[in-house]
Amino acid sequence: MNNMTYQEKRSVAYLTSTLIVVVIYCIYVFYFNSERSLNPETDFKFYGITIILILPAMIIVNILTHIVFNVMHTMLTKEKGDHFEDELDKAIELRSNRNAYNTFLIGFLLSMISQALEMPPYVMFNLLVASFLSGSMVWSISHLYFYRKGF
C-alpha cells in the first residue's frame, strides 16, 4: 500500500466504506427485518424508510471516510492535504462517473423489469438499493483502475 498514489489509497478507503455500508444494510434488511423485506404482501413503509434511512447513511459515511483518510493520510505520510486536480485527475473523475451512473441505470432498469415480470416489489427495491451501492462501489473501482492503468 505504500506504493499507491494518494488517488489510489482514495480510491481503496471509499470502496471500503461502501463495502461496510452494504454490510450494513444486508444485515439490517436480510437478518433483523426479513420477515417484512422478503415477504411479497409487505407494504412499502417499509422499504420507503429503509431507502430513506440508507441514503443519508451513505452520504454520512463518505464525509466520515474522508475525513478520517485525510487525517490518516497526513499522519502517516507527513504531507500537507492539498492535493491539486489536472487534467487527468478530471477525466478520470468523468469516467468513474460515467461508469457509475451506467451501473446504476442498469439496476434501475433491471428493477422495473422486475416489476413488468410481476415479482414481489421487494425485488424492486432491493434491486434499487443493490444498484446505488453497486453504484458507488464501481465508482471507486474505476477510480482505482484508471489510476493505475494512467487513463
Contents of the next structure:
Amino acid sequence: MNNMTYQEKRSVAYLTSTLIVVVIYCIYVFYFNSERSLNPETDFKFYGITIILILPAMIIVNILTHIVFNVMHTMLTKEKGDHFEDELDKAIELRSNRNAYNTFLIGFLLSMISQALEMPPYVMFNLLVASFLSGSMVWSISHLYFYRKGF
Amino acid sequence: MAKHRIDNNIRKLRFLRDEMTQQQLAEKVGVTRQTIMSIEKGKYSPTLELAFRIAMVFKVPLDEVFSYSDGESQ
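Can you swap the form predicted alone for the form predicted in complex with its partner chain?
Complete assembly follows, chain above in first position.
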C-alpha cells in the first residue's frame, strides 16, 4: 500500500466499501430471509423494500468511506488534504463511468432475459442488484487500473 | 492505424532545474503529482494546453519537452 498514490488508495477504499455492501446484501437476502415463501407477490414487496434500502445504504457507506479514508490518509501520511480533480482524473472518471454503465447494462439485459425465459421474479431482482453492485466494483477497479497502467 | 508513442524529457528537464520535484512541477502547472508521474512514465499523453504549460515552466519550446514517433519510423 505504501507505493500507492492517493488516487489508487481511494479506489481500493471504494472497492472495499462496495464489497461490504455486497456482503451485507447477501447476508440479509440469503441468510436472514432464506426461509421466506417463494410467492411472487411477496417477492415483489420484499425486493422492492430491499432495493429502496440498498440505495441509501450505498450512499451512506460511500460518504463514510470518503470521510474515514481522508482522515486516515491525512493522519498516516501527514499530506495536506487539498486533493483536486485535474484532466487525468476527469479522463479516468469518464472511462470508469463507461465501464460501469456497460456492466450495469449487461446485468439489466440478463435480468430481462430471465423474465423472458419465465424464471421467478427473485432471479430478475437479484440480477438487477448484482449488476448495480458489479457496476460499482467495475468503476473502482477501472479507476485503479487506469491510474496504475495508464491509457 | 500505426502505433504511436509520445516520449518526453520531463525527468531530465526537472534535473536541470535544480532537481525540481514532481510536486513542485505539478503545483506550477496546476495538476496533481499523479498526473506528472503518469506523463513522465509515458502512461498518459497530456492535453495540448498542459503540454504548453509544462514547456513554459522549463522555458523551452514544446518539442524539447515532448517528441512524437510512430511505429513505422522506428
